[in-house]
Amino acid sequence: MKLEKSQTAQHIIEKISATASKVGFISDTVLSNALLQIENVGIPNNKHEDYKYCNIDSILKKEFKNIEQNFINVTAINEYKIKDTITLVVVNGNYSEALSDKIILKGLQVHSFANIDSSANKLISTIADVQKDVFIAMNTAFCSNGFYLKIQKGEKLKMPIHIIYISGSETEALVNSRNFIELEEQSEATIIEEQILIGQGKVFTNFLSEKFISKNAKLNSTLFQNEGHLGYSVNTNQIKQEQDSQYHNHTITLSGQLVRNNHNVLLAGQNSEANLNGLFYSKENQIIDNHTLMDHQAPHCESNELYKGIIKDKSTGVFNGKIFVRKDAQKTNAYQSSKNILLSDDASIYAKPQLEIYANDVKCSHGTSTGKIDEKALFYLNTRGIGKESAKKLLLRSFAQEIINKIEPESLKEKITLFFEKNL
């Protein structure tokens, strides 16, 4: 579908191009295909079905008229660190070796894209297809100097890896942040990705992560988003799983003026398992848009999704989840659920769970529910001497706790709980 492109959109692309790192880790063929995709598709607006409730072309025209890229120099990150983790830092899309911890864990390798070897270089863009989404193409064409992370074969990391993405500018700015994470056979890791915004300028971040989980490998991951009213972002996670692998993810979105999450999981090897859990809280006139895809390509695989949303004021929440079961993916078990609470009459939630099944021996289900605070429960708490506002917060915490309780490690769970309760 070809979309009308505006002068503003062209201006944005020119600004990205002017500040992108020229480190040469994208092959000429992939780069050409990415640029062609941008030219053919343009910036999505609400005429594009996948961006129906998230008109990014209009938002960029309105909010990013004067892009100056006046980035902030980050020199300290201690206030963001989580205890008992290995910290890696990305500043305005560029991996910072100086701010990151020295790698001391056996089996863990981290290199900036500018310093990776040819074998790692060949992996980039093998999972994220530039023809699938224009923001993948844009990131591929204009990404900064991100990083490649590998857990070596058979290694089970005992310490979580905390990746901090700090974006900051004193003026309107655009950032294309990218990584490639590989878990080799029989390896295991816990990875925390946290997105932080500093400074006084609006920042639009186009984030892309490719994650390859090899045979018998296991990845536990959390994406924590809390960028405030100056943060605008499109975040794409492209996951590929091989045989007997496990992928567990929790996406927690507590603020951001615009947050679009694309989470696409390819279950390519039999007996693989994927679990996606999401919690989002929107207020004022924010837009939080979660799109997921569970692509079952192999038999005997299982996927589970549970997304919960709390939407208040005039904000908008979206959950669009698709379970796609291919012809050869017999004995698939796939389940999906979206649950939402509206806290005001002006708040909006658009939930669209989908099943597309081409195999005949499967167990699949999806469902969605939306409502308001349970008045009977609220009344019960009031009669027990708990004030209306306190009772309301107690019920919202109870609603969110099912997701928060799944998060590891405990230090991250405590941090997210603290931020969540401050937002209520």
Second form
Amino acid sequence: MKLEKSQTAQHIIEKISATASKVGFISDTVLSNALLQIENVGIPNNKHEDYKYCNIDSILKKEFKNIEQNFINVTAINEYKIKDTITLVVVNGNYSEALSDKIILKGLQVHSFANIDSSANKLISTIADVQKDVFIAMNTAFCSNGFYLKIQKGEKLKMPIHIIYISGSETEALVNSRNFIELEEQSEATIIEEQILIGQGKVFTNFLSEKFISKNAKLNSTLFQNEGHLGYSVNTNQIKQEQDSQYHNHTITLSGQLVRNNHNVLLAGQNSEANLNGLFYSKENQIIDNHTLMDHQAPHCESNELYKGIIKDKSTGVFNGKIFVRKDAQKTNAYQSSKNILLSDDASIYAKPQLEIYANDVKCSHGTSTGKIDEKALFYLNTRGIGKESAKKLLLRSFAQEIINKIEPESLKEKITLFFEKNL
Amino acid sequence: MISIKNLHASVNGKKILNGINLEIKAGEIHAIMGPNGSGKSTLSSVLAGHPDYEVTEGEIIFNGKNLLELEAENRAREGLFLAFQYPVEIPGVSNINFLKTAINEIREYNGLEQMAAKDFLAMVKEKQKLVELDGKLTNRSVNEGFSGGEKKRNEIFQLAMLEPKLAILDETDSGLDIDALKIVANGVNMLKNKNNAFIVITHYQRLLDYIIPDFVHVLYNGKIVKSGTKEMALELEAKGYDEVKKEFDFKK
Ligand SMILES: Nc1ncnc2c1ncn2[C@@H]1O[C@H](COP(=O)(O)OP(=O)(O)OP(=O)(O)O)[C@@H](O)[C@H]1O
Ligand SMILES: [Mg+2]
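Now the other one: the form predicted together with its partner chain, given that the block above is the form predicted on its own.
The next block holds the full complex; its first chain is the one shown before.
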């Protein structure tokens, strides 16, 4: 069993180590730990509790037999830009200074990993622990030349930052994309991360973002995923919050053959707040798997999670929300809710809350609901002259709106609404 | 306007309508009364095209068209409207957006252009006034959190907006206070003209003081067992359905 798993990992290592950039921003100890972890754990299959519904081992074996890193060289990204935002571009995992905006915004610093100073260097890999998940380990061992982004102390960014992760290959390829985002004390930023896939080849992306939100800082972020049927990805968002900080995230997944999101938030300082809103729409035989972890380590923190899924055709949706309330995290408020609509009898949803509470003075609640489209409402709309298809759209739109309405800025909300409508 | 002949219908394998015959001409108001469970709402659902109801026999001709061949949305587009006994709440869909979609789909079906936004808003204002519907309600989600009476009034507001040829009011009066009842009745009277028709289903003669019917029918056991003029409603109010029931059960 173990041998078999290691073989997939071994195969990948052989294929990608040749093209992985040898940037020295990860210490030798961390690196050897990471390699050891890959060796020991291997790529998870469905026997692995956390990857029960997305057997990545078998998907890699089946869909990525012929990995050839034939990447497409991206030269234009204008069509993806969002007005009144600063565009940063990452191509096949590598930060592209050439394609990114030159605009110098007060309080904003961006460097590729190859160009960071030692203080920034020290931060990398401090939030994402290679022991925790094999994809963190894999990314740590083989990541490309991603970027480090810092919002300086006390600065409130005047414009949202739009990070475009664009990948593409004409053959099967693997990308290990990584970044580190730091909000220094009392800073504020709105960050949009968008994942785009081009080309005719399947691409497996192992994405890792570490985000450090310092004291009194506030991050509003959106992750917009729409990679289509050639996109396979495991995306780890590893967040650490200090006291009095705020983190608002919207994770919108409109397509992807396999999308696994590991969204892990560590509330390390008191009085901090985290809000995770998710909307996913799977179709055909896609798998969209959202795993969240809200780790309350400090007292007086609040977390809210609302994930909504629309699951169509033979696709699979997963929402697995873990909440830990550690023994020191008194006066915690933690709420979680997952709501899903199944659009066909062949669609599946696995929604599971997992609460582990070790403090005694806390308020926690969770709920999940799954239903079909409301037939009564549908008929009511039909009797007003609204056709079957548009009635269904009206109901799905209203279901999604609760999440989409929270997205900032307005221009992004419009973009996502447009893509969502196109999908319906 | 509509001609219903020997209509038999069942739902979930249960036979509910047992041969209904009804002729309605433009400009007429027909009241349908009858004990609970006699099939009044079932008749409404069948007319509106609810997919769960199966017509096993009979025919319905609506303005020259075979109604039973039309999907619910096309019946509405042809000019049929049902004010529900229990209006449905649709969270997240705003009343305004819902009505705009409805009107434009009806117009498209009838070969008309989309309604200009400003004309639409003017119409909303005008019709709101007609049924004295609080402006705040039109901005909210369809019926969500509306009180019983507000829901009924919203049905009449939609009726006013969609201007159907045939409107069926299924117990629109139940749950309304006396003032609201007058407003709704007044709305119907203002909308009434020589080109449209109404079927008013009610348990109470009271409503018929305000909306004067040309004919009154009694539905019992899925059949129209008695028809008459508005005086019959008064009689029924006084005597109840016992006599009707006895007569019918005896015949059977
Ligand atoms: N979907 C259904 N499944 C099973 N039985 C049904 C269904 N719909 C209606 N019925 C039955 O059909 C009969 C007629 O119901 P209907 O709602 O038409 O009566 P009604 O005349 O409108 O009564 P009320 O005055 O109480 O509104 C009742 O016995 C009811 O239980
Ligand atoms: Mg009824």
